[in-house]
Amino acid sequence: MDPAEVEFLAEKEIVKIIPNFSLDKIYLIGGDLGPFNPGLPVQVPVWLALNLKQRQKCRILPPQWMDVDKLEEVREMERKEDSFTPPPSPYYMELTKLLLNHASDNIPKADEIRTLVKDIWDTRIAKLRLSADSFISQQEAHAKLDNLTLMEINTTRSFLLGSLNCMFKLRSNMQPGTSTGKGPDY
């Protein structure tokens, strides 16, 4: 799965948005959406959102968790803790991306927001390649990914499967009685 693939599941996501037409309930394979009333609140999955947004037809509502003072709280637990605490969303990253580049005008304090889940997720690598080299210097056979989002593992993805297919290259060559390292000549 590749970082666009991880962003298209991300636009499934549900946002609010203060529509600025009228429209009945519409009714789509994913689930009926609507009524759109002028100046009401609804919810609607986020590529819907971003395209009302481009056509000037809406105004989208940040999510709960997009809020400095929540987003500070989330940075300073995960700088404390030498786990992964459960993530501000399982798609923060690309939300944070995808409204702030299409709706910065609707989202308050939006620089500071885009600094403190910059920080988060670099927070988060980091804590990430630690694991990852401690995987792979202990030998470990398996690994627990708990907190992780799917973009967050995609991005460590090639070099952790990489150093996977190394190290079993090296233990099925490693067989006992030979000494060079290599298999049994036949």
Given for the second form:
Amino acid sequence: MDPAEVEFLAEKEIVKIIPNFSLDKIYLIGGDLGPFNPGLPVQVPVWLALNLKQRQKCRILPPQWMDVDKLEEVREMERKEDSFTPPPSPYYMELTKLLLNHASDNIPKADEIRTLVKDIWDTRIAKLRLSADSFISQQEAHAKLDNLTLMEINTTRSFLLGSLNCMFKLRSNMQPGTSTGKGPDY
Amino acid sequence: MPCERKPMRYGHSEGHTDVTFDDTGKFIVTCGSDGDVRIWESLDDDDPRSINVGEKAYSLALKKGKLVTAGSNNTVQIHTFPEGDPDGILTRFTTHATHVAFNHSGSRVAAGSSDFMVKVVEVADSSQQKTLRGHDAPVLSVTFDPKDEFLASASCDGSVVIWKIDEQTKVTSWPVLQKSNDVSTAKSLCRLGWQPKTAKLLAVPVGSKVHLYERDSWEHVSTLSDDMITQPINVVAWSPCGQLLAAGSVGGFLTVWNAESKLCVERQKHEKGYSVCGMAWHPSGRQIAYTDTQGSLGLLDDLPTASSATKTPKAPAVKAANDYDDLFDEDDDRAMDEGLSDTHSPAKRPVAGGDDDDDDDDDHLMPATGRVKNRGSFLDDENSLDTVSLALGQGKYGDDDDDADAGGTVAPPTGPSLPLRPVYEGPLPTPPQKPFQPGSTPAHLTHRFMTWNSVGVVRGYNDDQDNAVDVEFHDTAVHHAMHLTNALGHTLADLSQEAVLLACPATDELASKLQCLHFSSWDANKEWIVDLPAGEDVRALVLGQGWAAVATSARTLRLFTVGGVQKEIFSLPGHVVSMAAHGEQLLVVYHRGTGFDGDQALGVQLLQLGRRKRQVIHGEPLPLSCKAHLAWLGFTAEGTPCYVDSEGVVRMLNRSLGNTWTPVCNTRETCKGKSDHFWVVAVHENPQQLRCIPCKGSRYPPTLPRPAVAILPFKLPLCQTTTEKGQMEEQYWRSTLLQNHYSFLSSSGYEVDDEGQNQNQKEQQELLMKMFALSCKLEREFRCMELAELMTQSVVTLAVRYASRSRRMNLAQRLNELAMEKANQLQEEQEEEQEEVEVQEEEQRTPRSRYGQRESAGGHSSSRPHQAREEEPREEGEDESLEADGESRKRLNPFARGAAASPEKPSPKPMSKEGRVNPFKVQGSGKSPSQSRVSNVLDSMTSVRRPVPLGGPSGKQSKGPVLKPLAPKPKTKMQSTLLQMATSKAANKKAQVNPEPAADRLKQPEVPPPDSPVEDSENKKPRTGFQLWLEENRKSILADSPDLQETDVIKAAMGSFRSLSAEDRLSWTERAKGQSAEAGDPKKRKRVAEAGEGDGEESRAKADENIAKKKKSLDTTAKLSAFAFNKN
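Moving from the form predicted on its own to the form predicted in complex with its partner chain:
Now the complete complex, all chains and molecules, led by this one.
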């Protein structure tokens, strides 16, 4: 799965928009949307929100968690805890990117939010790397990681799997010789 | 007493505070536990300067431009004043300092600390310090001897110590305080006070009293106390003159004594009863600033000066009006300790002054001081009491001079001679609320909403860089957003689909202006400006559809077209509060008078400004919640007037209940916090939505970040909405209320969403049925009946079925009767409607049509519709020539409709082709337009006249006799059917081939002669024997007397039918039964006959519309009687 696909999935998340046009309910496979009344908030998927926004047909209301105070709290939590804390949203990175790239004018303190989310992301990825490292160095058979988002899993998956495969190959070659205690060098 | 207690205001966050005045008295300086020192220019200063001095500030002192603070970082700091620049650290302790004080000259600072030490530091050179050791507990407070010789300090070890500064030795010590182990746990802050100027006395708060010690002898010379003060005194402060001593206590009592006479000259209570922990006199001695442990700052203003306090202590009757405010405000306190806390109860003063007054006297006085209802009687009391206390006073303070004596005893010589101001004790008038634009935020804000409505948002910016107006539309299809520079300084705005209306108040040079941006105009000029006459200010403005209204300070209301043409102008009965418009409706709310006790007295007018202007609501009072003011005024999207008051109650006009106002929602109920509000921007009836902006901690939203609209549901405040019954009742009445707009819309000629209406009605009926079932389950049959009365006829039948299935036969039977009644009512109504329709068809071109409906809907006044109808013929005549063709078609339309219902329209009477034919064929048949016109003129004339009782004589000759018998008919028929129902039920029904003839037969004997044609006209119905007979014999009757009128013919026929033998009649009836199956045949025959008859008669053409009319009513009766039978 590449990031674009994950982003595609994230676009199904619901956000609130304030349309500036009037339209009756629209009936889609995924469910009914609308009706759209000018000035009245309505819930739509992100893909539609962005589309409307690009056509200047609406104003996007940022999700509840996309707020400087709340994100700061999350960041502190994330830094304090060793394990992963629940992310503000299962698609926090993707949504932040999408919304801030397309509708930063509708989101107060967009820059701060971008930084905060990046901080959270960095912290979490660092944790992930760390745990992968200890996972490999301790030669564990399995590990349990909670509260990871799809995007985070995807960033490490390809590399981690590839390297594990590679190590496996190397190890099986020198199986008879060395002990299992030694860390791999790749 | 004329001392004015200003309301408390937020100064610091919760916690210990201190306060002082600067040397000039220009600033109040406070510090608090938030570590800030704030410099207030006055109590009303909304933007005090803040200096941060640390995490917490415990105490401050200010003199000669040096601000000394004791902070939590164990230091005593200096800042320059008023700049607030740090000027170094004066001294340090091992824990934090608790109190700092300047000496009189400002050269030294004394600081007491929690590490048991007191330090005296030279301000100019902080290295010169004197340390006073000797306390065994944290120091509570310090104060300098004004002569700079001694220093007094109080400590938690319970002692108050006098130090000789230079020698750093204890002079004396009094163990008078309660011991504690820390400042925070001490009962009292024990701020000492050394009398300025003379330096004679040292005041020490000891419990709830103040001890005065004399300098040099260090003896306890006297005690100041007040029986109002029951809790420990925290602070004492001498007035700058040195004659008055103020004390503030735990529990918020503020007292001022005259130190010489030891009499209390002023008493106040903290408005919330918080402990006073800081207190300072204004250098002038006229004000006391004080702070409490909650961080608030308060001010006592207009204190008596020392001299006035001694010389003329105010007579009780001389009271400022606003003191009464305090009286009322403090009602609760008074209830607690009747009069104790009341500064203004004069009789109390002597009691307090001579604190050892005997109890008898006290008791004697108490009744007079408690709730004084009558000032007159009170004055009498006072006189009698003066003598008593005068004697007492003299006994006690015999050596005092007269002035002091007078001060202590309510000034016996001056009191009565003072001019008594007439005092008003009744309810107090409420200041009238200011005019406002619905959906706007206060005008003093730099960024504000000038209006927010269903079309868009107008924002006003008025700051340093920019004075502009932003117009934004919710729907960008209306118009793109606009940014206008606001050179004129507009403060009022309204927005509609067509235009933006702005107005500014008059300035010295410029008149008040009205500016309109008519963006929907199709010409190139999109803007116009109008100057109002000098001295007239725009107070409220509103945009309707194609017009604008402006209410001015001269209480006039000016109407303009949206293009700028001046139209009507009229006067309002009071100053305008707000206006709203929707389509052609204008809603004005104004001050009807003065409100009392917090209530507003508002009146409301609703005007219709269409082609036919009129007033729907004639300045009736606008109901508001208790002590509330109007907060929003508008129309629902469907056009029902609606408003919100400051208590958050949304009320809507109920047009079906005589234009009353029904509360439909209370927005406060959905608020989470106490200070949260909903700012209503729009109301919709279908779907039921209250669109509003949630505001946290305020009444209105800020412009940034852009607020989002939330939706609240409606909820009528019915009882017990938690129960199922209550819920359904609420739902039902809400639904009926919000359905009113359908009838209004249709009556004012708008298109109506029939589907929605039907759905609404269906929902209501379902609810009724549910409630019915519920009541049934609860065995409340009477209630069932009551519910059934609200149902439509068809649902009643359902209810009948339900009742009979659940074996409630009694109920079922009653319901059955009800169903019959309903059916008949329906029939009557339809008949009326039909008549009305005719009238209305005529009127359709004008909005007058509303009258008819209004009468039934609003029931407002019955005289108007009549007038309107009387006027019609005249106007009709004028219009006629133009509209003849259209009219004719319209005239015939209802006719056609009737035809649709009963495909063939047989009539017992001969009729010309013209009457019967398809209305569209009228022209096609080659008749000359003039001819049709003539007939149409007549048609309309008669039809219009018909409902008017006066219009009779000039009408058609044939009309009178035909109509009269028609009118009473439904009644008799109804009775007969009912009767028949009852009888037929009671008596066992005869076996009948068809249930229907039974009804006919029963009806037959009772039917008045002209009724027979009614039955005849129904081709679906089987005919009666008489009808058959009549058909057969009509010709012969006509031949006998050719010049008989139609009715006479029937009468004659009736007579001769009666004269037939019984057998004959029976045989006719039998025939009728037989024939009922094939009704077509005889009718055809009849028609032929009619045609034959009608042919030669020219005059018949004129009677046409009569026939038509009759036929219509006949049709309905026919339909309805069919209905009645089906029920069976």
